[in-house]
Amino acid sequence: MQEDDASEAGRKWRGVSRPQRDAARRHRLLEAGVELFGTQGYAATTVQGLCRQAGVSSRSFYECFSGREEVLETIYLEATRGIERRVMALDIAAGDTAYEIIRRGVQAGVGPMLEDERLGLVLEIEAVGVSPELETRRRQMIAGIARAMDAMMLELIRRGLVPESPPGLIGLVAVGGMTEALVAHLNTPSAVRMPVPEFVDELARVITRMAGG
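In the form predicted in complex with a further copy of the same chain, what is the structure of this chain alone?
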């Protein structure tokens, strides 16, 4: 019983404080999650596998997460929030064409998953249908992105870059279409894959057409 006084959590261990060590372990576990979920799949990944991959003991694991599922949820949430932020942060410079604007949006949306395909598979395949909770969040996230898309479309209309048209399902169809194309791309042997910039071009082209541009 000597933890109540001074130093609190300030004592260092191998140079780093307790919260720093915790954060590092947590980070390694999340990275392990991306690696294993993204290669073996969620179903085939065990807690022990995550621990081995991350170099963390199962005891420490349960100090960070309540279980496998929470690791996946955390990965999903952090990654998609980052993507959402990037999409929201797009500044639609005046003077651009509809295609240019949409292409930047597409790049922001699928870019991170093209750069790290493990992440793409985790977010678009492994995270599907895992639990009602995650499913709810996924649905909210998709709806949010679809709304952002619709907003972008309205902005394009306002600027006269595309003709007026009833709102409807465009945002949703665009999001679903992008992810389907993305997954197909990731599942294509890299030898015969379309180059990434070209892929994004093509995707932007289809969506622009859908918007009426």
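Now show me the form predicted alone; what you just gave was the form predicted in complex with a further copy of the same chain.
Shown next is a single chain and nothing more.
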């Protein structure tokens, strides 16, 4: 049920600051975007549908976002920045094998989208080709995740766990391969798809072999 404008001063928000109120609405709208974009699809989702799902008025929506594309872009950017941070923050112990390190990198890269398949569908399918502007941002974020994967690979090279390779290439190949494998996994009926731990294991094995480990 949507909030009406009178609720702005109503009991629901009594004692809550305007920034807190706006942040709560923004969060609910982003959650609504993950739900609707990840189930019925971006093209079939309207601003009115996002408002209904989030329980906000259309006026409140436009105080937070310029339109549904900005909701999609925000979901994409926040999620992919989180993935990049997780890959960059990997804890690599002294005795780890190449496979163990790469598996943690794979888990950091695709884990959030396997834990919440709606997010996977939004990031890897619904956000593709929406607009030239979003495509530019997508390419930038993919390059950032690839650089994070490259940093991990450089550490493997430094430790002598994999042979040296051209900088920048393995990260892009790994991210591209993980993306296509993830899309195929998500599009496979759940009754016949590979269990998630096994899927991550196999991705890590393939990337380890590709890296020469």
